[in-house]
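Only one chain is shown below, in structure tokens, and it's the form predicted alone.
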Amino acid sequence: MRGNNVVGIIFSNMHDDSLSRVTNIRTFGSVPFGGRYRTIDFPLSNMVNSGVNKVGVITKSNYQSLMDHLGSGKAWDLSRKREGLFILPPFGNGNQMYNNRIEALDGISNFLENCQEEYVILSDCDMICNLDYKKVLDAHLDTNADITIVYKHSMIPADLTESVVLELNGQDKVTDIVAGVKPSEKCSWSMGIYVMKKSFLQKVISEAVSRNRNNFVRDILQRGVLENKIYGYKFEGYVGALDSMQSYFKVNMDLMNLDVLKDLFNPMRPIYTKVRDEMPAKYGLGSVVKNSIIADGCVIEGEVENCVLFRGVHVGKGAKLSNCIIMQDTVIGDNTVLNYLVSDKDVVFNDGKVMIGTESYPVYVAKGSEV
């Protein structure tokens, strides 16, 4: 299928009580992530490298760190005189905010109306993956379905809330849907990434809106297993599922496995982000690094071990780093000792501090703070 043929729409907001602490400043589209990344770039990037060419961002609150990193979508070849990035404001066909998922579906009608495409891919930005559409979309196009659902079939993320999983026969249709629960063993889980036709997405959305329900996957997906034709894709790479900061923490320093890291940042399946041009990083006389991702921009004097550092953060002499996520412009003092703790941008650590957290709970310190 050609990829000129589906729209994409992406919500920024649907997780943002699961990262409460780092959202309470932005969305979850824009949590940074990865040295240099923000979460809205995986889907995003998937969908372009997938040749979707037209894509609706849906926002609510906070998102104003959001629309500075997505600018006019230049970034991911997005910035055009037709099609390219909209971002969707949260009052749609009213003045009230939507609460749902099909509310926020409901007010983007008239974009939803507007558009030629005849497909459409909804995803959220929690999952954190390398995903080719274009597969999902030619075993769409195969199965004849009305909804192709993307899943993984592992053990279920320990911190993953909103757990769906769906039981499937040999062809990969959907004979159930079991929305909260977490079998012991592997099982296959939904990843929250749909594609089915526009007009079969405008059809079940203004049924459930005319019928007061407002649970997608109760009242779309699990009422539609007998009625519609749900199949599901079985997606084989790696999956980080953010729902919660002890998976946050996990997520990046999962980054540290090469595998994973090849998975994620295929050469010819790129992630794009927004450039911010910076000097490469500087290491001085004495430094350690080991087994860590240091983004541009960074000076390093003290050690550093097992660590996200994130563009432009300063790490003064004598200071020891372990097991630590440390956004963007971040300045540590000098003999300062941190491990298992993520430190949000523009943070400042005094000399001789210390802060120790443990692997299942880090210790966060929030934008903008003095220690």
The other form holds:
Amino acid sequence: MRGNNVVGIIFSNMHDDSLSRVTNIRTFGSVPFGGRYRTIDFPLSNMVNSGVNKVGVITKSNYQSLMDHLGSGKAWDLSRKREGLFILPPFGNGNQMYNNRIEALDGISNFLENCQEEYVILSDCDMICNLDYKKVLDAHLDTNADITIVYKHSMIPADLTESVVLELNGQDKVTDIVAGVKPSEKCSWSMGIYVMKKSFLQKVISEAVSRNRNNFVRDILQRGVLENKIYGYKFEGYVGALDSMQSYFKVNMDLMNLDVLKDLFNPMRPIYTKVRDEMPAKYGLGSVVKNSIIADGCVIEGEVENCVLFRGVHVGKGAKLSNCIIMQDTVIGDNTVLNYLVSDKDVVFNDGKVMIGTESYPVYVAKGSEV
Amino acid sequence: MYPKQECIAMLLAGGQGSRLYALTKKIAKPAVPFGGKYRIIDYPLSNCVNSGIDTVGVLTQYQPLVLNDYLGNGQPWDLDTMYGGVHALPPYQGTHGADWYKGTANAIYQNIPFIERYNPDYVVILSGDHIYKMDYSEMLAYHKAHKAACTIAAYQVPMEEASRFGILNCNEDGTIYEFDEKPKVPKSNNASMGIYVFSWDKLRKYLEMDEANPDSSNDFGKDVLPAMLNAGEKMVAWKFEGYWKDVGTIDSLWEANMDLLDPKDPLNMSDPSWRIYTRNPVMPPHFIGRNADCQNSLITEGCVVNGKLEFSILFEGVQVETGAQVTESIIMPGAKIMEGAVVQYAIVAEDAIIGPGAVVGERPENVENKDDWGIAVIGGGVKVGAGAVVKAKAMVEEDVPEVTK
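Complement to the form predicted alone: the form predicted together with the partner chain:
Let us now look at the entire complex, which starts with that chain.
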């Protein structure tokens, strides 16, 4: 089984700054997304669906909500006797907090050393997609590459924090890597997902550390583009990059496009998440719901249009919600009007309140607030 | 060696449920979907877990494939414990030959070795066809306080309906002096709910006596309980107050589902202190389209709704296309209601397809002779062709051909 020959590494804290308001209290990986998910569910499920049964999750700070979400890994079938889910907190190797991807990987050198698997997949939690890593690995083996980078050929997302644009030849071999640019036409941009041999990763990390090089893109990818074989793997499916509050808002709203919904939640490669055993959503008499994504446990008595409602949200009578993302267990009082708003978990909107943001600047209400 | 358990539960889940016809053609009654995302057996199983009983034997016999699969290792109900947990107990072959379960009492009798492993003081006997939330630990406390051999849960039914039930006639102190099965002139309205707590030493004795009696039909209600009463054992009724519904017939199954839409919400399934657990589907939240109109309905994960819903329940993965109307109906997992179809007062079973413009079921006011009205049922996987009409009370198990106008 080749799938079992791969270990997945997920960086749960990378890009925290780009969603700083929602990551104030949690890791990027545990940011709620799409009505019932956390962003880490996507890379984690993708790995499991590709036959990977050992995944290490690198954490840095604020990781209680992530650990609560992941638990033993049961929901992803990763609570196993052999292999399974490994949460890798910082300070795994000495008492210094890591500052970048290279130091983070150096910090888990013992974990990597003990892995029997021949290959590694590295992924962050900022790309919402349904990706079959088996195909990436097949391509990696076919080209005999040292590193395979998953890329998308489209307009580069506007707020991408670590923007990396690839120049490729006709065989998908990477001939040049340009970082920090935002071309104004379609380009091949890296999704930050890499496949390589574990031994290769260990080698380049220890070389970089010993020479005090600490930028993964500059010191490993760009420096290696001539001496190593770096190939690209073109991803054709939907990808939603979460790189700012605006794109977080937009990617959630993308789910109302049925093609996107079907692509992301392919029943052959389901996205798993922690279950909450909520009852089905209840629609009251007189409720009006249009073009919305609604999770179990919601009770809707008012009007909801173009919204994503997470599990356990209550919408009171006469309330009007449009273009909102309302996270778990938020209560919206009667006759309250909300437009272009992102509400974190457990918020209470009292009766008759009005809050209106704009498409380019949705209002954000912090977890547990009372309005 | 298994650690001793004070109380274990045995769940009778082997019945065919023949009065659910098409719905139980391929699955046992306890595995029939209920309430938007549950199956009937989720209720007794969740009650067990919430009452602190973590060892449950499930007696299976009729069409056990789906049920066994559903139970799995019991993880959705937190029943994947080290020693207890949920155990499917089918009939088995022994050195003296093989027997099907001859009756409810015989099913328990054949599994005495299972029960004895846990050396329990008490055994709760449950059935897999009731919708209710009950704290069995309260019933057990009552049983212990009364030092009874058997405690039977009793539900107060309206006096005029009492003659449809097994009635428990009690003294003032709650002890039972008479069982009255479907009495013409009921003396009380204490209906037996088919939920029993036994002291295990007593139950074991009467099960062995019952087995030795060749004239017995090996049934709890008909044989074991009367034998205990006649022998002078202390039997008490424990009055249950709350929502309880037997879902053994198409009408009662439909009504119990509709009760969930009652604004008073008699069952209150959203109570976080008494969750009903189920094997959750792995599907995204549901999507409500621009043309949809959902009134007083329950909708769960994986549904895509573009049509009109009134007083209806959609299970996971149901699709209701534009212009379709679903009224007072239950649509089970994976079913598809196509463009312009009308489904009213009906149960559409798993993965059935109602073609464009088809009409399933009728409104009671549109049926002349009231006896001709009833809930229409479309069996699992059945395709109702475009433009076809399915009358009220119909029980459709074969595909219905398309009707061209």
